[in-house]
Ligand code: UTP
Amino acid sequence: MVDKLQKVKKILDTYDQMHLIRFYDELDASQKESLLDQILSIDFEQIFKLYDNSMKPEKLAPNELSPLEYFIKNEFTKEEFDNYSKTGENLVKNGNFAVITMAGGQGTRLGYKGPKGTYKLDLKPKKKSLFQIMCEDIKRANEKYGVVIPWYIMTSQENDSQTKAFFEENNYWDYPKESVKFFTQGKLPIITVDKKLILQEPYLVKEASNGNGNVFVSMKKHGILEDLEKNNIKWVSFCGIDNVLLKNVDTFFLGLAIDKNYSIASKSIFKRKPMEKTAVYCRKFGKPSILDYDDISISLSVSRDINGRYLYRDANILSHLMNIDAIKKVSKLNLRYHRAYKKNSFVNEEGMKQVPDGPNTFKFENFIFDAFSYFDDMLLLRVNSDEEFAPIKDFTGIFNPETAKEKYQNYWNTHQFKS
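In the form predicted together with ligand UTP, give the structure of the chain above, and only that chain.
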C-alpha cells in the first residue's frame, strides 16, 4: 500500500490533482485501497488532452456542409407503406431483429435520484416507469409478430445494479427474463472548468458514463455483438430511454431501410422553429452527420430546395437502426469525444457534499450519431412528432414530464392500447 500511495502521489503531483487524496488519512483500509486503485486506473493524459482539445473552437468550413436527403413518412401511399412494412415484418417474424435501449445516461437535467428509466410518469390512475413503458412497447410487437425480441439494455457503471434490481422488483413486467440482457458502458472522470477532477465521496473520484456512442465498443467488450451473431440477428434498433412515444419495433422503417439497401437509418422530426436549439441532420464533407445548433444560422435554417423542402430542419430523436455489418464496423472505431457542460455535486474542501446551482463540470461523451459519418449514406425518415416524440429531459423546459404525459395520453386515446 505504501508503494501504491507513493505512485499515486507522483501521478497526482504531475497533473496537479493532489486534492483527490485530501481525505486519505481519514479513510479506512479498504477505502484507501479502492481510492488508490481507482486513481491508478485513470488515464489523466487522455482526460487533459480531451479537455484541451475541447477548448479549441471548431469552425465549420463553408464547403463542408450539404443537406442529407430524407423521406417523409406521411408522403408514402398506403400500398408503399404496406409493402415496406411486410419486409420489416418478415425480418422480425424470423427472429432476426433485436432492440438496444441506451439507459446509461446521468439524467443530470432531470435531477431525479436513480436511473432515469426508473422515473415514473403519472399516467392516472397508474404510474408507469420509463422502463415499463419501453417494455410494453416491445411486448406489443412480440404479441403482434409471435416472437420474443431479444432486448439488450445498456447501463452505466453507476446505475447498473439499481437498474437490474428495478427489473427484478417488477418481475421484468412479464418480459421473458432470458431474453433481457444488461451490459455496462464505459466511464471517464469529469473535470471542472479549472481542470480539477472532483470527489464524489472522500474515497471516490467522480466518474460518469462516456456517452451513448460508447454503445458499440461496449457491445463488443461485453460479448453482445457475439450474442447477436449467435442469435442470427440482422438488424438492431438503438434508442434512448426517455422518449415515451418511442417505437422500438417499427416494421415500416425497418422494411424501408432493407428494401432501399441502406445499412443504417434514423428517424427525425421536423424542427418547427428555425432557431430552436436542436441539432439537425446534414452531410459534412459528403458524409451523414449532425449539425450542432451553434452552427446553424437563420439563413441555413430557412433554406429550401427547388421543391420548397427545407434542407436543414430534421431534428435527431435518437431512434436509429443498424444492420449487423454496420455495427461490426463501428465497434472497431474510436469515436470522437464531445464536451458537455453538466451539473455535478462534489465533496468540498470541508468534506461536505456540495450541490452547485448550475452546470459546473465538463463531461466527455461519444455520441452515437458520430458513427454515421463512417458510411456514405443513410436512410433518414421524418416522422410525426405527435406520434413518436415525447421525451423527458427536465422539469422546467419544453421536454418535461407533463408535456410527455400529455402527448402520450393524446396518442393512446386515439390508438388501441394493450399492456
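Any chance you could show the form predicted alone after that form predicted together with ligand UTP?
Below: the lone chain, stripped of partners and molecules.
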C-alpha cells in the first residue's frame, strides 16, 4: 500500500488535489485502500479538460442554425396510421424489438430517498411505483403481440443494488426474469468552481453519474450490445423512467421510422410558451441537434414557415428509437459533455459534512441527443402531451406527482383501462 500511496501523492500533487488525502492517516486499512483505488481510477486529465472546455461559450451564427423537419402524429389519416402501425407490429411480433429504460437517477428532487424508479405514485385503488407503471406498459405490448420483449434497465452505481432488490421484492411484477437485464452507467467526479474535487466522506471522492448519453458506451462495456445482436434485435426504444404516460412500444412510431428509412427517431411535444425554459429540436451545421433554452430568442421561438408552422417549438420528451446499426455506430463515439451548476454537500477541512447555501460545484454529463448530430437526418414526431407526457420531476414545478397522477388517470379512464 506504501507504493500505491506514493503513486497517488504524485498524481494529486500534479493536479493540485492533495486535500483528497487530508484525512488519510485517520482512516482504517479498508478505507485507505478504497480511497487510493478510487483516486487511481479517476482520469484527472479528462475532468480538467472538461472544466476548461465548458468555460468556452458556444454561440451559433444565424447561418449555422436551421429548423428540423417534423411530423405531427394526429395529422396522419387512419389509413396511413394503420399502414405504418402494421409495419411496426410485424417487427415486434418477429422478436426484433427491445426496450431500454434509463433509470440511473435518485428521487432527491422529490424529497424521496432511493432510486427514482421505486417512487410510488398515489393511484387508485393502490399505489404504483414508476418501475411498475413502466413494466405494465411493456407487458400490455407483450400480450397484444404475443412476444416477450427484452427489457434492459440502465442503473447507476449509486442505485443499482437497490433497484435490483426492488425488482426481486416485487417478483418483477410477473415479467419473465430472464428477459430483464440490468447494467450500470459511468460516473465522473464533481468539481468546484475553483477546480477542486470534493470528498463525500473522508474516504470517498464525490462522483456523479455522467448522463444518459453514456448509455451507448455502457451497453458496449456490459455486453448489452452483444446481447442485442445475439437476440437479432433490429430496433430499440430508449426512454426515461419518470414519464408515466410513456409508450415504450409504439408500433406506429416504429413503422413510420422504418418505412421512411430513418435510423434514429424522437418524439416531441409542442412548446406552448415561446420563452419557456425548454430545449427544442433544430439543426446545427445541417445536423439534427438540440437548441438549449439559453440560446433561444423570442424572435426565433415565434418564427414560422410559409404554412404557419412553428420552426423551433418541438421539445424533447426523452422518447427515442434507434436501429442496431445506429447504436453500434454511436457506441464507438465520445459524446460531448454539458456542464451543470449544482449544490453538493462536502467534507470540509475539519472533517465535517458541510451543506452549502447554494450551487457550489460543476457536474459534467452527456445526453442521448448528443448522438443525433452524427447522423444526416432523423425522424421527429410531435405527439399529444395529454396522451404521452406526464413526467414526475419534483414537487414544486409543473411536472409534479399530482399533475402526473391526474394526467395518467384521465388518459386511462378515457381509454377504459382497468388497473
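Here, rigid core means the biggest group of C-alpha atoms that superpose within 1.5 Å across both forms. Quantities reported herein were computed from a predicted structural model and do not represent experimental measurements. Positions refer to the first chain, counted from 1.
- After superposing the rigid core, the C-alpha of residue 318 moves by less than 2 Å between these two forms.
- A displacement of less than 2 angstroms separates the C-alpha positions of residue 240 between these two forms, with the rigid core held in common.
- Core-aligned CA deviation for residue 17 between these two forms: 2 Å or greater.
- In the core-aligned comparison between these two forms, the Cα atom of residue 107 sits 4.6 Å away from its counterpart.
- For residue 344, the CA shift between these two forms after superposing the rigid core equals 2.6 Å.
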